[in-house]
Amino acid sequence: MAKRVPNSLDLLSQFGERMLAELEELSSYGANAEGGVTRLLYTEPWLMAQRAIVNKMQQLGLEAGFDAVGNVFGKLPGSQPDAKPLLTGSHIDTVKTGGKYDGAYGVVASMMALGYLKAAYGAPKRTLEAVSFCEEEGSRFPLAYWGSGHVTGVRPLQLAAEIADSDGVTLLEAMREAGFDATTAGQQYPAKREFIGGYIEIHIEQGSILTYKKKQIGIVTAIVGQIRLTVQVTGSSNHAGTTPMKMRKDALAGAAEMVAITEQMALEAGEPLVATVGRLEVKRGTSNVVPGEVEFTLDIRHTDEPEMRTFCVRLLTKLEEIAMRRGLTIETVENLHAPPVAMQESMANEIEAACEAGGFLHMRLPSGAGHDAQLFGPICPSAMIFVPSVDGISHSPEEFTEADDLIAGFHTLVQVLYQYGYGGKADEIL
């Protein structure tokens, strides 16, 4: 069992309370009337929030600033420059009208943990860095992990000119408008980091397992893989009153059958596979016109890569059969293919030891949601800490985690970071 951090409980308690206050303050950037938060990549609320993070990190004594694509790093330099740094953090962006904990909790908890460690123990042996990734959700543009994807070298800059949001604004244009002209770096990966020892992410569960099991901390064993696609179904627009039913090429009717078969096939496949149509748009749709073009999204997830790929092929084959039978055409674009990623066992053991030292009830579980940690898993030791989500609600204004659970997660993160920065893990090669 890891030795408990020799801390000042009063100081730790103060930083925990400050963390809760900072999390609440951060939710004001992009707050909307529905009670949720909307911070889409490179928008004004997003930019204001990232700037606020930089200021808070600097106030905590961290060396803070932006990288070429808008990620924010707050560094606590170590005394051993040859030791690879440990990164900890999450993302600052949200879904539309999302909650105030998803991503933001990990950002705030990480920077406050480093602030506490600096105040209590000074400089660590190993450099520790808190990171606020610019994007993870894929809410504005049809791809996810733009922030961590650049740090890990997975997302090339050329994608920025190739994709656009619903208003036709390209990712490159939005990035430049926000003040990040990464093209001046002259690289495909202007924000890539070559020297990373490990990554730890703390996050709300976004599910109900911890609550159901009455646990305060979840230790993530693996993150499910994801395939995200955009499906365009094309038929013929025609008059709703003069076009006989049997002569129609109704794109919406075809898409509706495709949505239904997606659910049916996913149910037949069984857990842990899930498949979701999250958005459906009728292009130029009006009440008295047979729809000629429909676009919808597909999100497929599984803990097993071959199973996920096989299901995707089977489903797309079925969708093509439906389109052919109805005289429609179908085009699919894959926007994301993230394979399942296992978290590192030794890091999970450190989290477990921290839970035992802190007296927190804990369990191991997989993550059904995607996270930045799955991009780091293939390149460095990575781990995730979960705290409960009340009723399993996330991506919603009703998203909520009890303060005691937020504090428990914060204390656990502090303990783990202490071990890797100051304690018995500080001299290990990662």
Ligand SMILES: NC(=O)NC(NC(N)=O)C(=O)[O-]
Contents of the next structure:
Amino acid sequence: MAKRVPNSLDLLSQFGERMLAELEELSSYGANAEGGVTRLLYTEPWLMAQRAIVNKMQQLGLEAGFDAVGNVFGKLPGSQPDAKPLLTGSHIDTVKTGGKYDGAYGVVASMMALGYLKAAYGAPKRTLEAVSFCEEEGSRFPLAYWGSGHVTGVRPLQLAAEIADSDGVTLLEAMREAGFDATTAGQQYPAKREFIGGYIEIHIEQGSILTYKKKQIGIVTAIVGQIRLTVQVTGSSNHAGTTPMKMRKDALAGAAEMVAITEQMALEAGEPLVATVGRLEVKRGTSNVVPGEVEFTLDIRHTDEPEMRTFCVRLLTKLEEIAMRRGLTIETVENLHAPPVAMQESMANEIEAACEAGGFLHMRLPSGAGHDAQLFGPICPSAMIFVPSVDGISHSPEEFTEADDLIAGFHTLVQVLYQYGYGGKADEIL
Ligand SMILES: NC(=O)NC(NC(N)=O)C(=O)[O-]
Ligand SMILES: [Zn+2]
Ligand SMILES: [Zn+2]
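Can you give me the structure for the form predicted in complex with the ligand, which would complement the form predicted on its own we have just seen?
To see the whole picture, the full complex is given below, headed by that same chain.
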């Protein structure tokens, strides 16, 4: 058992305080007037934040650097190189005017945890790696999990030339402009990393179950599945003054009916299904023109894959019916299909043991949000730790988590990483 240096409990609280300070500093990258944070993949604020993470990791004594698509890894090398490494981290990107904890908390807590473990116990047996994934949200390009998808081999680089943001900039152009070009550069890591022992992610809950149940730590049982689509509605644009109502093919009126039926069908389906239209755009919208073209997004989630698929088919059939009746056409493109993924029981039990050791009230719960852990779950033992979100708010400048809860999560993460790096699980073949 690795020997804990004297006063390492004081050291742990020092690192905890530093973690809070680092989190505040990170939120300055992409901070906007509304108090939110916007760090979209490959933009300047995103690049500055990732560069800052590399510097912080190096200051913590980790071997840190970028991979070919802009993920940042900070390695704490183990003495047993044949033991599969354990990764711990989250994502650095945000939604537009999002909060300062979603993703960022997991990135900062993970690197500070490795910094503490190195300072308190030296080299682990098993290599531990903190990671800041370049993109998880899907908020700039119509895809998500670009970072963890690169590492797990489910986001082929060819995709980069095929998708573009709302300004028509392809992911490949944006990647190259930010200085990354995985299509040609030598890779620091193989595109699909085979040698991974496990993945642990700490994240804010983004819901209100922990607060409602008065718990400090959530142990995630499973991550919800999600299907994301873009729907193009086409009618015919015409003069707003001279076109009689009965002769219109109004794409916006049609889309509005489709949005309303989406909500109605989701309510009828009941929990845990959720369906959201997050973005709707009237192409060439002008006040005195009957809209001819509208694009909107669909985000459908469920904990059960067949139920999610069935709902999606039923909904798209209904949208077709509405289009037919109104003389419109619709075209749908599926941008993302991530099945629900269960977290690994024995890792969850380790988190539970850490909560008991720390005296933190805890409970098991599913995640209604997607996470990078969703991509690791099918290929290696994966687990998630949640901390409460005040009023369950997220993807908003109002996103907030109490410092005590951030610290409780940090201590829990440290304890679990200690077990897998130095303690009872360090020699286990994961
Ligand atoms: N933690 C997240 O907010 N994840 C989000 N992003 C993805 N990819 O699911 C989401 O919408 O749930
Ligand atoms: Zn998010
Ligand atoms: Zn997130």
